[in-house]
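Just one chain follows, in the form predicted on its own, and it is written as structure tokens.
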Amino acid sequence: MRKQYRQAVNALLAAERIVLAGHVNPDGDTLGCVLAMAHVLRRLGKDVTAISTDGVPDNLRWLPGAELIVRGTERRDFDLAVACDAGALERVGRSVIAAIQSAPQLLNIDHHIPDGVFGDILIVDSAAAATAELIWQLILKLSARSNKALADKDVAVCLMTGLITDTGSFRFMNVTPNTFLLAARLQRLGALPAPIAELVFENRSCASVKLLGRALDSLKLSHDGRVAWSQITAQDFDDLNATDSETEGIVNHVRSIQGVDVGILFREVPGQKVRISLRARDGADVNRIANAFGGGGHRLAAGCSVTPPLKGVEEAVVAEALRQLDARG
């Protein structure tokens, strides 16, 4: 990995426009990433644009940096393209791939299993817990080349926002005591893991708190009880006024019920596919499942998207994930 950063370094240090890009229907991590690069090439004295092309949720609208987020660019004049946590090319959205493709060089950083790996640059570890993890070690080595300390309380907000999205709170299995070490670096730069969690999850509107209790109630459990699936439908989006980001965490708790092994959100959003949320207990693999799909992720959270109807997605979605957990016993 040492030669990738290596090269990594040396192409954003010569570069001097350059565009970011996290994935779509973005995280903690994703957006996270993304802003604290932002932050730290901006020092450097770059022209930096950052793109998201589901814009910003609301319960990381209070992120540092969240105000320089662009849905969209016309601009083809890039040096250099760099996607941040976004597990394959298409998930940085249609309307930006083509500003990420003008680019004649592309940095990817991510911690998913490639699925069709991309990029002419690779940092890519799928035993880190958050992209977060590997932002930061790039971080580390443009200092010590630019002789700069790039690092402050900005830009550890942003990734301690990563570490605690993709872990739940330090929750996960994907933890590690790198992560921890990071995030006592971050603390002591500023970033207190306590504010951030309940800016991140008790931070809700009203209508995202009212399509949990839609999605809730729409919830169905397999003959087996190891898979439980829950719908939010279109209806449900014009009802309450409300936008697919407000769907975060909720099929967390899904996933949470006792004996479940793999836990499924299907949302059926206005005018687009619908979209679906895997999370897995430890022993199951979700990202086999998005794969069969055309989507990916990580073994405990992935996602895809599917042309409707939502029940025929809903049945084949479900049919396979119980073939997958049968295949692993």
Given for the second form:
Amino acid sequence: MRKQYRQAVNALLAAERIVLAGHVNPDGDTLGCVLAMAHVLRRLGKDVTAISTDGVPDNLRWLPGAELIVRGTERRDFDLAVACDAGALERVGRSVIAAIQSAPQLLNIDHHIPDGVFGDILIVDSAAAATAELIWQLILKLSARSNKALADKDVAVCLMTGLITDTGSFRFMNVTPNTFLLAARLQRLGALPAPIAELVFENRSCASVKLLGRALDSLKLSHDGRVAWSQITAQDFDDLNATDSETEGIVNHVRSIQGVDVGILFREVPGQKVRISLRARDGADVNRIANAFGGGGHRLAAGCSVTPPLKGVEEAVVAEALRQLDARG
Ligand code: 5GP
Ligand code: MN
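Other form of same protein, the form predicted together with guanosine-5'-monophosphate, not the form predicted on its own:
What follows is the entire complex, opening with the chain shown before.
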């Protein structure tokens, strides 16, 4: 990986106009990484365009530099593009791909299990708990090469948000000693984990908590008790005047039931395909289930979008989950 970091540092220092992009339905890791890079590159005097095709969800508006984020650009004069935490090229958003691909070089920095390799320079490591860990390594190397201490409190808050989001406050199986070592360094720079965790997880809209109620009301369990699933219908979204970003975290409640290996949340998002979030306990692999439906992610957290109707989608995905659990024994 040393060579890839060296290539990335060379490309970033050589470029003047840089476009950064996160993934659709953005979370704290993708936005934290895009913004941390934006802060560092601006400090290096670069012309930075930071894109999140779905903007910034309400619960992450407080991220330092959130106001820098744009939903797209008509510019095609970039020297370098950087995709942060994307998982697959399409996940930067359909209208952003052209801007990203107009740059002569693309750096792909990510911790997803690759869903088709893309990019000219790849810093891809699915052992990292969050893409924030990889961005930190890149910032260290950029600092060393440019002889500037590039990480400040804003950068630390952005990256701590990525760590806290993707590890569920340091509780998930993806946490390693490196995760804690980085968290310690970020806290020393002024990023306090408690207020960030509170802003990320306890800053919900009222509609979002009511959606949780609707989801839990619909909860179903497979005969063997190993798969649990819930749904949020178009009617639920309409009744509560809610959006899909307000369903964040609900799937963890589905997975939290004793004996459940796979928890699934189906959302009939108005005007879109059925959005599906999958979560596993260690031992199961929901990335493979999502793959069967054109999606992806990680072993323990994955997602996909499937053509309606909801009922047929539910039956197919639950059947696939059971089939894969059976095959594993
Ligand atoms: P979530 O359920 O929170 O939307 O997503 C869980 C994980 O799966 C995240 O890491 C996310 O990036 C990934 N993911 C969600 N939906 C898709 C998808 O449609 N395709 C791919 N490749 N990854 C997805
Ligand atoms: Mn991530």
